[in-house]
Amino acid sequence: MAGMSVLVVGGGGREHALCLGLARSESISDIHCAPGNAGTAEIATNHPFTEVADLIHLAFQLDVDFVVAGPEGPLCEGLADQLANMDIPCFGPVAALARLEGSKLHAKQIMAENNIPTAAFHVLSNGSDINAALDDFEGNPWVVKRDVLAGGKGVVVTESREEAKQFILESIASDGQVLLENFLPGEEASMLVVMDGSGFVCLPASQDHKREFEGDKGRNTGGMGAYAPAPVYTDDVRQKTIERIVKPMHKALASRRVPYRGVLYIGLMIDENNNPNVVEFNVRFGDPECQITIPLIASDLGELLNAAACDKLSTHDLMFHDKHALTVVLAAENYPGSVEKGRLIENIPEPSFESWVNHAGTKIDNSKIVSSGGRVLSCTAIGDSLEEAASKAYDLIAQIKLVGSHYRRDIGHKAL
């Protein structure tokens, strides 16, 4: 398989992490990224396309050996389906299976059909008795989920009945229906499972930090940092997760006419008895979980992703580094609110074997690297211990200058 060419779809920190991993792969000779960012431009050829039709044309024009889908949007819009029509393998599921992320209700129905442990829920729409539904789950925070792709901002967890009811009404008005879930107590972890029609492999479990400030305070974000492996994901939890969640999901998804080919992100809530419940499914690598999971893969990433895209995963031998990884996100001023873009980023450190900068919301403007999003970049490191990885990552981020930027200083605190 030496000398494969690949197109990575997306332009965030996840896609930069994927490109970095593919750049280290002996099986890969040529990397393209659409649309990419300032970081991917250093190791891949960027192309300014985001629409599915343009991406299909680009993949055909470049004659790539396979495509790796980063974000969920293009998958829900049929990217993998259209690539299959052109005999181009895709790491990422077809649209029917991407509904696991595109529709929270669909995901709940699949879990019910396969006895997957998850929270009880109500589906609310016009005419529903909202007050009665809120009464059912009273005594804990209310969890309200929009039944659409919402860019990581479609969930409200609140102890305010009025706030929950208002979000329910707004979601029904905009989407037609909304999910109200029972609150699951416990500790969260993220599980990434690469699967195809032939088998599955589990990557190291991680934990991310969603709130904007130390101590998990402030507004919810797309993620302010993450670390792996997560100590809460013990051998007992791992065994239960595989038996109760991963195996039945793989059996269901591999039995389809077109099997699931890609990575299934499983958001877990682990209770006090080490029992895992599914909070959500995503049909792609998490961000920033991808940034700290890919570096822990010791075997060839290109071969792994290509094998899953071609239903050959059962023949792939996957190996991991016995290391810890941690990443800290540098966010633009006022993130997760509206941010000013185009600010100069200075003093980005040169990468080393064990620490580097993942670009996310960056672009090149007049030969300078400037901000182009809310989560601008993240500083990532690996080490023999989590403490070592954290020290290296924070040493990196302290050097970078971006007016108004902020970052959390307690990433990994639950383990440290």
The other form holds:
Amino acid sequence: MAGMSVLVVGGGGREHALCLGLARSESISDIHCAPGNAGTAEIATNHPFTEVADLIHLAFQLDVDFVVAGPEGPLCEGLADQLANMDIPCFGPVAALARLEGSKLHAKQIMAENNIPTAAFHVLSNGSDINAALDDFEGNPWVVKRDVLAGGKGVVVTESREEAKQFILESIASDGQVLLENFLPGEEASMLVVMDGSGFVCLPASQDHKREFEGDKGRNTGGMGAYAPAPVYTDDVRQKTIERIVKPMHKALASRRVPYRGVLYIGLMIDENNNPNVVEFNVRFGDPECQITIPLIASDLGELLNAAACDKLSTHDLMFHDKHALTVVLAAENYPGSVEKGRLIENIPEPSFESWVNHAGTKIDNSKIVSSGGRVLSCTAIGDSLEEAASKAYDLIAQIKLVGSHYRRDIGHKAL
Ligand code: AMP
Ligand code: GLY
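Taking the form predicted alone as the starting point, write out the structure of the form predicted together with adenosine monophosphate (AMP).
Full complex below, order starting with the chain above.
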């Protein structure tokens, strides 16, 4: 059988990891990426499109066998719906199901309907008694969540009542409503579940590092590094997560006329009694979780993603490497604040079988690789132990030259 052609949508570290996995897949002969980055350009054909209408047109013109959606934005705007109109399978859910990420309130409602463990919450709008709601969750930090896609900037966790109140008022003014959530203590883990109408398969659980500085200090970021498997995700936690969260969610999402086809990212908070609670759902691979999860999949990635796009997951066997993976993000100066783009990146090390550089915010300018975003690269390695993976990833990142760049030196510290 001739290999399949695929269009990967997106241009970050996650999409470079997807393209690298697809490039290793015997089932895949041709990879396109839109818009891609300097890394995907080495293994795929990049196309300079980000608008859904252009992406649909591109998929049709290229006559690809299927599309893999990286980010949530195009999915919320109906990428999968419109591809379905043209009989092009899409790895990534239709817009009505992508609302799980697009609206935190919608996610809460689905969780309530299906008895999924999550934090108690209030919905606040004009006229709500904000002080009474804040009183209700007094004694812990307050967790305020905007009900819109906010690119990782929609959540404030604060011990300052004043700051919480301010963010509530601003969010109501801009969005009409906002969620105030009970604070859940515990350890976080990211669970990626590939699912379709026929079944689901859980990928190794990972742990992200969201704050900008070592020791989980500083501002929230999209993620400064990650590793897998996460030891906090013990067999006990895994069983509880599958029974209490994954199975009921799959039942709810697979029983639709159009089932959920893609990956469900479950952000978990695991409490001191090993009970998992859902902090958030995303309708896509995590970034940088994708960079360390894909390399742990031993089976053909193209077949896996295509099976989920076509409701054939139940007939699919998935094998994993018995290894550890770790990635460290190299961020631009001042990230997660505004950054200067177009800075020269030098000394990017050559990949080996066990360590390589994922491109994220990079592009080629006059035959040189320059920065084009906040998270510029991530250095990834696999090893027989987490120590080994960490040491290789840090060896790589130390070689790279980018003026003003910074990275965390404690990725994986909780498990090491
Ligand atoms: P979210 O975008 O919903 O994942 O929230 C961003 C981050 O805020 C999470 O990764 C957690 O670290 C934190 N967070 C969100 N909700 C809660 C909660 N109810 N309790 C404690 N921390 C939370
Ligand atoms: N790394 C967190 C996310 O992708 O949402």
